[in-house]
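What follows is a single chain, given as structure tokens, in the form predicted alone.
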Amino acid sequence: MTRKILIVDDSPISRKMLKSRFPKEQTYDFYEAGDGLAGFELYKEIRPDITFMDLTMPVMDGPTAIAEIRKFDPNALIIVSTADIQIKSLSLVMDLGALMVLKKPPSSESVLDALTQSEEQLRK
């Protein structure tokens, strides 16, 4: 099954790196946004299965974008992808409803783990 994946990150290199870590034996339709507001607008348009969200971005930061997306779709599956490992930041995004935090730079194993956890949530 092809999954729609939205990657919201202001770094094109980070978006490219994350996409390169997805399993090659499965197919994904990738959509990208460079800030939280663009990510929220794209979310409303495409309704992705899984959203990967950076925290620190221009225009609208990740926590605000997560809050807006969850207001629009309380069942949104959002995985935070960040280098920010401060407990306060991680606690905030989990309280906002993120499924998990994926630390940058992501490995193939950590992306596979995130996808496995997401699939379990999608089956519920």
The other form holds:
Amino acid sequence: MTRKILIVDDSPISRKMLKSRFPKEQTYDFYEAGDGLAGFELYKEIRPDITFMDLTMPVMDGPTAIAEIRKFDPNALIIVSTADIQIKSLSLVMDLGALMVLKKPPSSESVLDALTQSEEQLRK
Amino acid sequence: MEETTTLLSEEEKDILQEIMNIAFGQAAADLAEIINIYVVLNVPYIQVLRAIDMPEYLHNELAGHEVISMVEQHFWGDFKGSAYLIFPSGAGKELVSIMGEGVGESGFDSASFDGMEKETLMEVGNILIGACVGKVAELLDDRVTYSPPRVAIENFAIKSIPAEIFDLHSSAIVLKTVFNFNERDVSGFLFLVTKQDSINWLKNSLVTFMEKYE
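Switch over from the form predicted alone to the form predicted in complex with its partner chain, please.
What follows is the whole complex; the chain from before opens it.
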């Protein structure tokens, strides 16, 4: 099954880096947004299977976008992709309902782990 | 003041911005771990300037903060230059106060408080600059060594900063960030001035870095 992946990050380079780490043997439909508000709007439109969310963004930051998306869809699967690895930031996003945190720069292994955990959630 | 637009292409600036974002995230986490603070990171921002234009740039960027302190640290590798961490006046006292929480601020007399302010600025500078520059070097497959940090300017009027404090033949890659220490708004400003002869290395390294993500 081709999964719909939404990547919300203000850096086009960061979005490119993340996409490059997805397994090549699987196909994905990628959708991208450059800030939290655009990401929330796109989420409502496409209802992605998995959302990768940066934290530090203009217009609407990641924590606010996670809260908005989870309010709209309590089952939303959101993986935080961030360079902000302070413990307080990580606990904040986990409290908001993120599935896990992916530390930047992403590796093939960490992305595969995130996708594996997401698939387990999607099967529930 | 003009931006040296030809020095780095837009794509190179985007790559460097993301690398700086990762590097500063690491630096903030290191600092938070050591002095139990939370650093609110803002959207990273890269600008490339001639070093000679730095005083004017700082004056514009730090409008409202007439007096500053600045920690300076040099680094050498293929990536070489100087890092500067600027705090508006009063930030050092806030930091000492935060670090003094739990032991009682009244335990410092005036003289030792001033000494501690300088030491604290140097230590915070050492952690942030070391972690940030070190991570940039690591991501670009380089290794750097550092000079000890020093407080180059202490409670100095920003409009009086002489251009000569910077290497006038260098280019400045500026990273701006804002700190928030334990609910107390203290802004900080970190920038790197790269030596002219490492610009070509930097450009090549940015390309090599992105090739891993093709």
